[in-house]
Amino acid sequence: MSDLATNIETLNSHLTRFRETGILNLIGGESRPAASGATFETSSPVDESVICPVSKGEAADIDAAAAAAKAAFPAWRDMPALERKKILNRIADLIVERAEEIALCECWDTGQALRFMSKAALRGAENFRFFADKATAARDGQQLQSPTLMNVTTRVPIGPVGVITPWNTPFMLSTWKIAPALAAGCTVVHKPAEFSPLTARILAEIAHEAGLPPGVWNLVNGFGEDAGRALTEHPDIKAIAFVGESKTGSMIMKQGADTLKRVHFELGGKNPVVVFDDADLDRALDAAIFMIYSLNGERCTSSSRLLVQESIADAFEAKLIERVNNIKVGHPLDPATEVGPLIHKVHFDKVTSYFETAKHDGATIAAGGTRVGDQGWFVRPTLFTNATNGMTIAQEEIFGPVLTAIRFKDEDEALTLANETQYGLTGYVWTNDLTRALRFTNALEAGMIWVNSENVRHLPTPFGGVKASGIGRDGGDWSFEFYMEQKHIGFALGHHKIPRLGA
């Protein structure tokens, strides 16, 4: 039996229970259908087949989940940090034990290639271990002396929080948001993307198997316009952590305004990879290809704009075209596959619409630009050349395996092109001139920049963007700044004179 056939057989064994019972919400530690009894279907982008029914949560379900999170909050907040640490580490252990199941289900639900999702499950475990280790220091503060007071600060968890995660790498991104919330002492209501609900259910099950008290982690499936909106407007939810489109982030801000909700957004990007003529061109080529075509191009940090210096552009693009044409598109459970299908038909139609847009605007489709097969949502990895920065393909987030190449003359023009976009999530700079690298990155409008490297995530560092790419930072202590409130206490140092009124 081939690796692909073996993986499909193993996947089917994991999916049996979902096909029999569907995916239920998890509220207060109990599996529940939606209060209305409504369901929707999740389908695989591989062959458009129905995977299973999913409970369609709405306002009543969010209300029940928020009430459970509120009731569970005091005990979870006051639990000794060492106990929370043990539970979070146990969650990590169980993720590792079920990593194969998580990866296979994620691939079938999202279309992501197994070669990447097998690592994403383990990264989820790493996220829990990292924040488990930080849980014991989450409340740490400072001692700030003044002539009359000993001032101390501490942090306290903000309360029940809402977490809304996307469909592109849902398991890893769920752990990235939920692990620090739990480590901080918050309780959670999680609404995963409706297009990829499988691994959210598995993760919540793991958390409760690890000993998480009922109500600390609640899962409500549903659509943004009902379950999502109810979560963002609920008065008992103190903050919303969201990963997704910039337009949706703006809507969430409006919906949370009446309850003065704190928000943390990781939003879209149109990230430049800037290749100067003095760069290590072979490594730059590898990185540029990896950062746009891995994960089907459905990643917020993808390097979707290639800015390449004119003096090397012909040779660099020629090698690029050859490599893009060699990328293996196929079944996501085939270990050899590099690019799988896009998440669903709506997104497929959006991505492929840019092929005509590119031609209309005068760009060249140098590679790809076609559908692969007639079943599932497969797209050939695509490269646009002869593009300018004012074109739609250079300004809008396509969110697929599509790269737009733009040429520049010198450093000043490269910087102008890089910054001329509404987004500012990441940037990638390739040069062997250290002075130029320092000068360029200082002026580049992005929250995260890598020099002579692809995106290599280091968990203690801040992760987030500027402009339309987001608000706030994840990672290290920055995550606690969002999920916790600063508290100041001043202790008098003796009997300093207090002004007297009305004496």
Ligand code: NAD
The other form holds:
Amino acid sequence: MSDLATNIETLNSHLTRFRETGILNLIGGESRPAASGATFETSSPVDESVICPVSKGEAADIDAAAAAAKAAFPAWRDMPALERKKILNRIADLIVERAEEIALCECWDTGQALRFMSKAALRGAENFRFFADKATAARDGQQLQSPTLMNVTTRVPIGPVGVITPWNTPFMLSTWKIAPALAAGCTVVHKPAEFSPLTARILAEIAHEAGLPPGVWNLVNGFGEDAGRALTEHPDIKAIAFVGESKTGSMIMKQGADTLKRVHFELGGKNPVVVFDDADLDRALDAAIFMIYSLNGERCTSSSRLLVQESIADAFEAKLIERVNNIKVGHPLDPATEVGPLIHKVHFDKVTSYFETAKHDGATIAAGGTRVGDQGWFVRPTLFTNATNGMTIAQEEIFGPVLTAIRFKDEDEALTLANETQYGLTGYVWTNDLTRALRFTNALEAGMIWVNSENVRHLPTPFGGVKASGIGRDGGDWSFEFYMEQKHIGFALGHHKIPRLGA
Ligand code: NAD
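Given the form predicted on its own above, produce the structure of the same protein in the form predicted in complex with ligand NAD.
In what comes next, the whole complex appears, and the chain from above leads the way.
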């Protein structure tokens, strides 16, 4: 990785064109300003400077994008899967070619540290390769024989779909949603988060350059309450894949009700990392720190609640405090940086408000709890100790580099605490007792659980949450279940008795 000065210089060379033209929408293969001509500004959380204007799409732009996606759908659906596979692989190749540009722009737009974003760009390419390979099997069905009928099933793409993504690791998450939709044969209208539009534009350009037919992938920038809302309400959009806050998911469900929209939600979390006294404590410490403080703590799968067994809590927390105080906060383009600034002022205000909440509720701020500098949205990695599970800091998703530590006596109490939350996205369990691990994971209310590990994503496995953390699963064949309809066809063998009326 290059040094900070070189990275800034390279970033500026990539930003020149955005500064000149602003970020345009991409509809029907054409780069266009918003129909109204309106724009909004995106700014960097590093120094609050304006990066460039962004086309502010609204209902008219969503109409145009949905029309383009609808028109492009039959040909894309009917294109031989091998052709689709080639195009998706080409998209992956181009992402790899432009990985540095993507990573630098993502860091500047979102405040994420380069050490993580260079990998996230490449993971975006992997998402395309994985689903490119699966494209040829997307339609596969089953043969289900009965005495009178030969029944077959097949899958067909549901139609044009809307993809709505958040600002945390927006590039990776967009590829994660769009790649399976395209592999299934759906066309897409993507509405990225208003706070991180840069890499969504680069991604749409790459898709276009890779030879995706016009209208198959449309990009409309804008705010949730107008462009996002219009997309969820549009009659030609058959399904919405959404990643974001639980309360936004609930709104989208209501907005989509009139058009009976199919929805897939990846929502918030307040995920427990449970450390028993028989665990490998050094590894548990590394994983607990990584899962809450990497990506600025702005990750849905973060281990934001540490449940630690009383017998080891003093020693474990002491080591934790030392390590948290040592985390390097800094410019996201500095390769040494471990935590960058939070995405924007409103989020910064939200995260820092929990410092007061923690004190008010009687918890201890054992590390951090302050702003860093007076420019940009930097906060010191923070640890709350002496917390109880009923406290606001133990129940609400803070979505920043903030960990709440709670002590437990025994396995029963650990399980109760772990499950006492509205969320159920991930859980991390640290123990060397195999039977306990089996018992505990069996009863833990979460969509994804790792034992003696941090979150290690394996693309063929199901990704998603229970309770307020989501609806549906991504990954492997589960993605196709959302983007495709199951279709049953029964062929009569010709000898069963058909009921005769009026005979
Ligand atoms: P958000 O819900 O505020 O916004 C997400 C997207 O929804 C944005 O594009 C926004 O413009 C759009 N939106 C907002 N209101 C809308 C409406 N009424 N209709 C249609 N679209 C609307 O979320 P955020 O603050 O951008 O992202 C952070 C949240 O995302 C956190 O809660 C985090 O846990 C969650 N998240 C979950 C996962 C997961 O896999 N479960 C992954 C990443 C992020």
